[in-house]
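Shown here is one chain on its own, the form predicted alone, set out as structure tokens.
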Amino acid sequence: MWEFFARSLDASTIFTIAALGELIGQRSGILNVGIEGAMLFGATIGFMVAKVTGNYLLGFLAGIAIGGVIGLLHGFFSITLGGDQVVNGMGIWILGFGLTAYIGYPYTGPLGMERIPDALGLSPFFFVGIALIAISWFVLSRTNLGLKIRSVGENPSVAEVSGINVAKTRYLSVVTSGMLMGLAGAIYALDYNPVWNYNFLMGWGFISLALVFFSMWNPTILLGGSILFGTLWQLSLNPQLLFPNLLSRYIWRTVPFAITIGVLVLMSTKWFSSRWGAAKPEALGQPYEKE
């Protein structure tokens, strides 16, 4: 039983440090649809680096870099040209899905390296995301740089009267955001399933980006959602475990997509921004031209 919550953890681990950097980024007022492609540029070269160089923190750090790379191209699109940030982030995700499909290719099949030593059962990864969440909280909270990724989510055009580089800041939360996406994809591939296949992901990014609304843009329910989630990816893996004999395990599989529509639809809803909408950040996901 243990094994089984361990390896939920282990899930919830990759969603909570993918929708952390979504989180960052929406809170500057750049909404990113495009998760799974940032992931699975990040799980792809990291993968391939790892598999090519036998060094773990070779592969991370490629992973993270390109993820970093995904991040500045977005807010070029977004903050600089000021396109529709919906559309920047579906190319993303496209272009991940194709490009990855391609590089990748050559390097089906396992990683063939030693596994990431584990901590009772947990990958060292779970720890990283309780302290990412920590210091995000504090960061957004109680400094003077969180303040200006908030402003600058909330009204950019009062920030910059303040004296805040709204490009700047946003270039700066897009490009983390990136990062940690990056991160993400890349310890899904070198830890959780060090396995290369054809779109591997499956939909964790999308899962992820629902978990931002699901956690109202607060870094700790965000971490609750991610340990929820954690666990339903897992149960749809095993669900003989804890119901055995209980429904098929397809249609276990669709649980996690189920809910994550679910929470889609609500979030949509007018009872929803009338009743939790001050959460969300006034400017998400709208073009700032100074004037």
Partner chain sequence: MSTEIKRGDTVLAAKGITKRYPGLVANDHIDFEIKAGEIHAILGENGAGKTTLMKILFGLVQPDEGEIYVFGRKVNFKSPLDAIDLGIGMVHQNRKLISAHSVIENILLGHPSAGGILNLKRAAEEITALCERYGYKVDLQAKVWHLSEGEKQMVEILKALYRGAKILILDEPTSALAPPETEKLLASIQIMTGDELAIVPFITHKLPIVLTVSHRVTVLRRGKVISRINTADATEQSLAKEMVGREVIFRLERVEDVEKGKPILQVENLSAFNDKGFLDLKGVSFSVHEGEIFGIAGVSGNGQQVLAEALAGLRKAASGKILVDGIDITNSTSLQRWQNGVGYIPAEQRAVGSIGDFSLVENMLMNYYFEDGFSKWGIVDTRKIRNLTEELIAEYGVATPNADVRAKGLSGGNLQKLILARVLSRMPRLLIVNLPTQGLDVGATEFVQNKLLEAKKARAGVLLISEDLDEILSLSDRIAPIYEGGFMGMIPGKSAERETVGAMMAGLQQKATVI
The other form holds:
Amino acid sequence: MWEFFARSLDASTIFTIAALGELIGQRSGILNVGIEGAMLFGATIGFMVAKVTGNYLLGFLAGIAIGGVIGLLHGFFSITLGGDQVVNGMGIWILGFGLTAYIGYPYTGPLGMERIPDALGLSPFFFVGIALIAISWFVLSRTNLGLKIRSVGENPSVAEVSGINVAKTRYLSVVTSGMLMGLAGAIYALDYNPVWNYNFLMGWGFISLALVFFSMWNPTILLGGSILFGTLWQLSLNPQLLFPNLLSRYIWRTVPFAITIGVLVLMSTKWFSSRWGAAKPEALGQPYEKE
Amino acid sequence: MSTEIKRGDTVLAAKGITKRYPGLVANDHIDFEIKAGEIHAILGENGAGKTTLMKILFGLVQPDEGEIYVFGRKVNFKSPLDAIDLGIGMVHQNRKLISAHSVIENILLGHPSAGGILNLKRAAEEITALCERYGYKVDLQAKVWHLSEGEKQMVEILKALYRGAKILILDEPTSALAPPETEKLLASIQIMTGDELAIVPFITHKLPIVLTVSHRVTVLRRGKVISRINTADATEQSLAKEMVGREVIFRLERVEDVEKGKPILQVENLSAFNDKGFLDLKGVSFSVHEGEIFGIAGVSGNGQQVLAEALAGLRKAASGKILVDGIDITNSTSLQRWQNGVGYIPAEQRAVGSIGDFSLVENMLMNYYFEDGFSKWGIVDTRKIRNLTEELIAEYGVATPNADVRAKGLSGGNLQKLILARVLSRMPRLLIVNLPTQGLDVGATEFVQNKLLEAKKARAGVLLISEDLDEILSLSDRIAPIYEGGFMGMIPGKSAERETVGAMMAGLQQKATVI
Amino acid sequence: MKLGSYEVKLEKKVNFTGWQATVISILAILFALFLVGFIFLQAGVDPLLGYKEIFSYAFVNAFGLPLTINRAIFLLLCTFAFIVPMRAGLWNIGMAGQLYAGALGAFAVAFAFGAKGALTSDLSAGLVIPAMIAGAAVSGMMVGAIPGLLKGRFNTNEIVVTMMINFIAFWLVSHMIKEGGPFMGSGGEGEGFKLPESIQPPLYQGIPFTIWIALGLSVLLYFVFAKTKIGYQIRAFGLNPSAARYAGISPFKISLLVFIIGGIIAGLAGYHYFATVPGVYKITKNYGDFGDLAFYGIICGLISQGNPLTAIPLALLFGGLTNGGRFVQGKLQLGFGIDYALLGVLMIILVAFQFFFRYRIVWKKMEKEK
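Other form of same protein, the form predicted together with the partner chain, not the form predicted alone:
Below is the whole assembly, all chains and molecules, this chain first.
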């Protein structure tokens, strides 16, 4: 049973870090629905680099770097070119999905390196995730930089006349955001399940996206949500732990997705939004043009 | 600034400022200067070039020609930050505050010495000191969306002062304020001039305010400086003449009571929530009769928007009843209301009243697609709607090359004419109009107001919601000032006094008269 | 920005003409093909040769052309499933889930008629085929209705919901055709049962009748958007939802309607590929590939700007490119997934080219500095 919870927390780490990336981007007003694409890039490039060099550190750095590049690309489309962020995010996702399917294909199969050692029976990244959550919370709520990020996400024209460089702040957030997504992907491919297969994320990114809405843009709630979904995901892979011989294993795989829909619906109800809905960054998804 | 500023020193001078936009010279060699301790008003109609000049002085827009001197030194603003650093502060007409943040966060945003980790305690002490000096009272921890318009403006002024502004530009400072709040503002401005601050208010039409507070006035018309006067030498009439270029009739001809008929709209104890889930409208009851204009006067944000939307079927009533011609329509859809003779002209012309990417013909169809005569077997009768559009464009004088251009290309006045044409051509029994002349120039305003009077003569019931006291006073048969979601009373339009209505709008006088 | 003695400026475009849009779209596609050319180069293949092989197989070869057309029909239907909600401003990226549902619905009908295992059964084609089409349409509709209903009633983000349903439907298909699922074929290889010959629809030159459904729908949808009351309401809602609501258009009805229509059409795409294409006639083991292929519908929809007639040549082009791409992979020994690479590159280039729809670049010769 401990093994099950340990694996659940490992899974939740990936949700946590990916969704935290999205959360930081969204607090600055940039919506990236292509989170799964950025994760696929981080996972695939990280996997390839680690496999070729035999070095985990290089693999993770490569994953983070490509995530940052993807974030930069999304930033370029959304900030500099000012395009529709949903379309841009879709572009990021389909690019990640299509291109990694091609470039990763020769690396199909297990990584074949010694597993990353556990810390206290958990993946060390679990603690990295907790630390990142704490840092993000502090930066967003207590520092000048955090105030700037939140301000460009709420109302960029106000930030502009207050002397904030909106584009710079948003770029900073969206690149950080991409790096975290890339890291999350790399953790998946190098630590959680080190076997490459095309489009192997199968929805992790989209669930992370839903988690951000669920978190009401608050890193600590996000952590709770991630742990919930990590456990759920792990349970859907091993239903026999709780319900032996009930339904086929395929049916169990649908459960996290169905619950995500349920949670999203709950959050969109009037009952919910009139109580906690005000947390949404007001300028989320809207391109900002200087006058 | 290193050197001490003395009263009467020129702190800001602009010479030959010129800014061209395609097809228009917004600012044409404008000269302007302001001295320490002076209030120098800039007066002009919409489109006179005030906004452009103000943006140039604040570094939001770069001029094509001309020079700006601040404290005697030539400057070249690349962004507002340059202007702020030199001690120029600006209070915008559309509040430039982040409503989800607290007051103190707003004041600190962008402040150079805010530090890496915010030192909220020290900032709070310094801001409180400023508040005391100028007689402001505001809770620094409150979220901005909780504040009234007047308080928000106060926060903006504080923000500019806290950043060390010596020159304060105020854009339409009194437009959204209730009369008592205006007085408070003017009092604090007087204290500031005593501190050698220079103040530049930009004002469109509140001439009495110009006369009471300013020392000098610069009047702009079509991008040029028309005159520069010492306020002591000016009168309301002379200023208006300078501004518009012709004599202005200040009051519309009142159309006296068209014979008042039976009630069309009856509202009983109506309440409704706003989008944030707060009860914005708290149990109002009234009726609107045939051939009557019922005016609701109020500073925006006091529930009139929610009321208009609830009547138009765009917002659910939390409680109460709405009857049109005696039939309960509280739960009918907006489509059913259109079909039953309700017409609604929203305040947001572009966001709600029209579809920018649709042609004028398609925009006309918005209120006709559901009519039997305009489609057959579900297919739209294109010729019929085109003919109607062209007729109405001619009748209402909408300036457009043809009916196929997209609506987003129309100016505000022309778009409002189009929307008016669309709704009035349906001959509604009940017409709901929300801020019909907001942002329109004098000519378009006059046109719109006359059309409302025509609707009244055609025995429609008109519910007019407006912030403009003059508009309300000159058009309405009965006036209900609204404050915090409730009516402060009802006054016959004929005998209504400006001061009374103004005070009631501010929530000062309870239930003056009931009719 | 200054370049030599020229000043380069971006100007906002208010309107652009139809042919400008066409030129921009064609340039975007060519540019994407150019970039994918580097993949050929990297694999040691002359890109021009690669494309020649792709196009000649896809559009000239007697084996390749019918495959291309069958893919194009599939893509066209997926494109419509995307376009209809798109005109209402909504994102249906759930074509994959809806088409899986359509396939399951069609095969459920066949199953109910006892088609499983009865290779020589003499089922009445005139009865079963229409029933299968109806089955596909109804199940596609039901799956499509979910995001529409949630969007209309609660304003739930339709992108996440449709994507979640894609995964749910994906696993449901596995449940039905694998590991002893009710629709599992006799081979035991984890694929669906095969339709008996009597209910395999007739072919003309290797093309089933579904081509008429696809072409008919493109004309019908074009007409609906251009001329009808309901099309007007959908467009109004797509361009400005608040104004549409003001005009009495119900957001709930429109959201539900467009997703129902989208779901039905995607369901038909599922029926088309798994029940009418020669040599298939079953839910294949690699059914997920067709879910992936459905994403080309997004690309066709975006390039065609929601015009169902323009979508026809686009579907044909991408049907050919993916079909030919699969072919040259084998012939020229390229890595797997060149069609996936093209999908990704096309999408991102399109996103980049959107920019040209909103701005134009103006070159102005500067006056000599004094």
